[in-house]
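Single chain ahead, by itself, as structure tokens, in the form predicted alone.
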Amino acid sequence: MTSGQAQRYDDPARPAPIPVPAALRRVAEAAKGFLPDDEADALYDAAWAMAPRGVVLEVGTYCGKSATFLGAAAKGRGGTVVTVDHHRGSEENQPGWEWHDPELVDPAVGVMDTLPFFRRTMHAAGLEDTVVAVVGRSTAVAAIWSTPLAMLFIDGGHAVEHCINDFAHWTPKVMPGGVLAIHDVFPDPADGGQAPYEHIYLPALDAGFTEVRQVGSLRVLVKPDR
């Protein structure tokens, strides 16, 4: 099978991806973000399978760690990744919260701006022609988006409102047989916040998506063909 051909993600006969280049791993490791190695590899595997079928879209860019893995897979398969973020940081990234990083605050305007960090990551990874950044709020971009998605990775804001909106506005755009990947899914409240689990993962199962892989907090599901 050539790189231009595609199979469903859940087809046991599909070819294994080539390993992530070591240089790209080093770029991803240097980028700010929250993606363990095993989850990154699972995300890369899903994008490798789906990139020949159509657009891979990520909700929640931050500084480009996950986009490096998605982009590496897409580049190897002749595909394209679109990553959507307003780049002002999620609630938990704001001053006074646990995951705030003062280095990400733009001193000229006094608010977070992760876009320059993302652009540096893509430049270092050599992925500027593969990964397309769309700067805007998830709902605003979804309202004008019409291209069917071969893969959707939701890793945006984890507040209940954002999870509800990301599920409602983006999952209908996944093509039949396409992949939905969800990050930070914690069934046990002792392990983490419940919004992605309760308002993205469970509704996806109710909508007919089938879970095909779990790695850490990452869940990979496939949309029914009809």
Ligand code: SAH
Contents of the next structure:
Amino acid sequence: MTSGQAQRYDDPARPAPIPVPAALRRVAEAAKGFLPDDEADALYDAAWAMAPRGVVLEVGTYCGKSATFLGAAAKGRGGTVVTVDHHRGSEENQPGWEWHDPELVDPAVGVMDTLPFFRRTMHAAGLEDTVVAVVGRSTAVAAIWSTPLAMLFIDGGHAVEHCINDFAHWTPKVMPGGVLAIHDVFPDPADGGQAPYEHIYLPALDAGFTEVRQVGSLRVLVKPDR
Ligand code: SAH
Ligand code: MG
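Please give the other form, namely the form predicted together with the ligand, since only the form predicted alone has been shown so far.
Expanding to the full complex; the earlier chain stays at the top.
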């Protein structure tokens, strides 16, 4: 099997990916974001397996840290990543909240804008031809999206409403045998917010997705073949 051929993510005989180029890892490290190294590696591995089969789509771009790993894998495999975000930040990123970063506020309009930071990250990573950014609300983009997804990574809004929407509107677009990766899954409330666990992860298992891998708060599931 050549590296260009499609493989199943859960095939035990699947060859390991070529390691993330060191230069790209440095770019990802320099980007603001919320993604530990071991979770980044697991995302890269899943995208490497799936990119030959179709589009890899991320909900929740922020400054492009995870998109760098997804993009590095897709580039290595001749694939494409689409990353969706309104770039205005989640509830917890707003001024006065725990995860606010004042550097991310656009002084001209006084609201958050992570798009320029994402653009710098993709430029530095040399991924501008591989990662396609869609700027808009997750629900608005899902409403006009019909291309089957080889891999879906959900890391968008963590409020209950957004998790319910992302599950309902995006997971049906994952192709049979495709991968669903979910970030910030915390079964124990002491570890973090419950919405991704309760409103994405558990419903995905109910819908027949099979969990294949767990790294930190990242869960990787596979959609049944039919
Ligand atoms: N994956 C990123 C982190 C994403 S943070 C990384 O690894 O660094 C979550 C992002 O989701 C924020 O940038 C926020 O703007 C976006 N977001 C939250 N709710 C959204 C919605 N309803 N539609 C589109 N994007 C949303
Ligand atoms: Mg996250």
